[in-house]
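Here you get one chain, nothing else, as structure tokens; it is the form predicted alone.
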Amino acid sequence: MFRTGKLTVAVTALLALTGGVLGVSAAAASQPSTAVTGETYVIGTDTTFAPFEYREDGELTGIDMDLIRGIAANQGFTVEIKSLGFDAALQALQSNQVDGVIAGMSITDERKLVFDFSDPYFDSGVQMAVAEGNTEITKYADLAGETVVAKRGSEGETFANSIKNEYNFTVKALADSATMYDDVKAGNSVAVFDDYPVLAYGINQNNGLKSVTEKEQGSSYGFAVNKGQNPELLAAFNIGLAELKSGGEYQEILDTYLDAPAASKDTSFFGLLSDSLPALMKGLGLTLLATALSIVIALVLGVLFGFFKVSESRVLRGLASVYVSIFRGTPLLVQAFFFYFGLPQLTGQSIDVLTAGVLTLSLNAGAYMTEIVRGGIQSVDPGQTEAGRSLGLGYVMTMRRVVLPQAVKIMTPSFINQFVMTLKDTSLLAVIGFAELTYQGQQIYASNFRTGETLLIVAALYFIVINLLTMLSNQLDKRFNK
């Protein structure tokens, strides 16, 4: 990516820098800055964090969406917006997946120590929730011997733990804020810490909880980079942050999300099944795309990596153990993690996410597959290769001519069951932003709060279509197999 030299970086910094001290906008006295004009920057964010991002009708909105939007046009560069999750947008950041990440993250001390924080755009604060039938809990000296719940990483988690051991209660983290207010509701938590706008936001959906303490003072939010890395999009960012305050428009996106009344859509099941049906069939494609790939390039490997666990060769042999061992002994998570995360950071090169799913998937299932392949052909009595070879049959006519025949009847119906485990293994890169069907559940639920109701629907998605994968299945079993 081209970047202008460094004296242009200085110039635009030091406006940013003086127009924060005189409390004017620097980009009112000047063009937007040449140094980002032109430019595309990949941002990474969260997934489920409404008001700040979310997604509506399969479009991601919110106010940290249209924040670094209408930043990006006020000076001249463009985003492109990867949801990948909190964490998963750090990882990102700090592997340079991504240039930017806005996700409603707080400036702390040790962030600094990581990150080059931009001008906060956002001061934040935390309140504790309960469900709304909860009459007890009423204050913190209530939580006595009690579990309540925040988000990984959060002001939230950070607030509760601060205050535990005074108050005597217990904090767990969840992932995202709709699973939280789930576990509230359902009583595995009596209350819940979360950024008040969110927690407001939440509340205002109807999603169940009510408020019960006042806001307590937090940090502020900020746009992130790289410690040293693109200081002039943080520059921008600066510039274009006080542009949209001093024009109006940050306040319009902070009223826009921030006083919405409650949405008026249909609450119907029907209705939210009417509404979320295209963003899951997205999901269910990308889904079936990403399993379609990962079965082809796993029996490719399985096959071959098969036939060396039987070969008489050690190397060989060898090789497919070490194979097999490493994909078999590690978590899918941990491998998704490295194909998406660990690999640009060793490389230096970037990989997109289906490819890291895809390589994930496939490695990891072709090395199950091997050992089909390898109990299938070891499972035929020796005696069919000894009676193929005393009839003159090399080792490679024996095996095609008399084992595989008997040995692929046996390695069917594991072949199938691993083709299933692999469309199901596709929810798992929901952590790396990669946006099949779980995904899309999860920013749906994300929104509109209906968690029980909208992962119905997307596990009888999951039903209907790996029954008709194993219908299909059978049939080839039947028809290749009689």
Contents of the next structure:
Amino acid sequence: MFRTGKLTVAVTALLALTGGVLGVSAAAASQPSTAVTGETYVIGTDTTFAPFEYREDGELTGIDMDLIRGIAANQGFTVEIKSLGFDAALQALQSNQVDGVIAGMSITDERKLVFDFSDPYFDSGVQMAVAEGNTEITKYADLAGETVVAKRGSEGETFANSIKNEYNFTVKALADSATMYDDVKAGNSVAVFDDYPVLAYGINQNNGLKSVTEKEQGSSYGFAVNKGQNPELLAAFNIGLAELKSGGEYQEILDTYLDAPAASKDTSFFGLLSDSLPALMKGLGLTLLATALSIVIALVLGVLFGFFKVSESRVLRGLASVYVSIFRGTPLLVQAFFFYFGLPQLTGQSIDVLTAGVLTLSLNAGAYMTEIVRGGIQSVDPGQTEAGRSLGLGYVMTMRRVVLPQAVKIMTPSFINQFVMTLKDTSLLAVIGFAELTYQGQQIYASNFRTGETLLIVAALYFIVINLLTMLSNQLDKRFNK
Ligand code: GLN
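Mind pulling up the form predicted together with ligand GLN next to the form predicted alone we just looked at?
Below: every chain and molecule of the assembly, starting with the one above.
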């Protein structure tokens, strides 16, 4: 519960009112669980796990989404949904970045050690599927010597691992269903292990797969909160679920999604382009925002630590060296995970995704900027400083009037280079759920399974923007520096 404002109270009141008028939640109105009333909870979910969560025209929809929204309305709280991916959602829950997870998440004994689960709301189980045209794999024994794919951190992965020695195959883990299915269709993996209702739904929507084995006995799905956290939310979920069941809404939700007819969408490239462009543009906006913020902060850090590096003081030089070696000596991806998932666990303070992203990118780029500034200053012939000093100018004046104007000219191409790198690096923030361009692309192909074409569009957008900005920067460089 990160935000409780007047607005949420008003929204809740409105919902309660409409509920009352429509006679929807009469039972709820008589015994509301007041602990959650007016609260806003952040809920993490998978990117695509149709029919439980997926996007329809950019909007998150599906059984889980209708269920959590229905229960929230019934119990008088508000939800803010974060589509993070399955594994990332569980990580986010563990580090209290989200208050709860609903993601077709199986209630398992192992998970019960770290999470508290609601009452089960759907029975599921793992099943194997292969590419539609595959006639060779019909049972587990046919997997000998082959590679199969499953979702990282999922029950499907656990199950595949539990039988891989017996049947002598290799298990590879990917983060989301769309890339998993693509992997099978491309022939990189011969089979996928996923939950049977999800496979059945996908096959029904012509995703190019078919199931060949019986489903395995599996566990049920539950809504999860971090162990010992938000018990009132869990309680409200259970009451809401029971009421949606007795009121018939639960069954209605299931019927809506489980009986969905096969999709008949515009399958042309231009159809895809026009469907996806609005979301991609939104992503591009965030990409540019994160880049701009990060580059400005990085510039400040770079100038500061760059001067430290050429200073007379050993302490300042040492400080700058430590900073540079930490951020240059660890991968950006690890830094992003650390700031978003790790730091909150260590400090108990949650951090929003833009802040974590900008922190990562600016500290990282700042380290490279430091080296650019140091290199620039040091590449100016020491004779220039001597000349300045012998003309009677002080250190600061010599720097400002003699050294820096020359250094800046030398540094500019490297600055432009760093700027372009930072812009491209924003794409890594997709892994922490920052809704930039790459993330938007992933969300799109996660639900339409047109990975290749979507990635082409995403790449083209990066290409156009980066080249335009490079041209502009070079133009400015010529104007001011030559
Ligand atoms: N039910 C599976 C699990 O909990 C998979 C969930 C998912 O992929 N979203 O492990």
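Numbering follows the first chain given and starts at 1. For clarity, every value in this text was computed on a predicted model and none was experimentally measured. Take the two forms, superpose them, and find the largest set of C-alpha atoms that agree within 1.5 Å; that set is the rigid core.
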property: Flag for residue 285, CA shift 2 Å or larger between the two forms after aligning core; result: no
property: After fitting the core, residue 311 CA displacement of 2 Å or more between the two forms; result: no
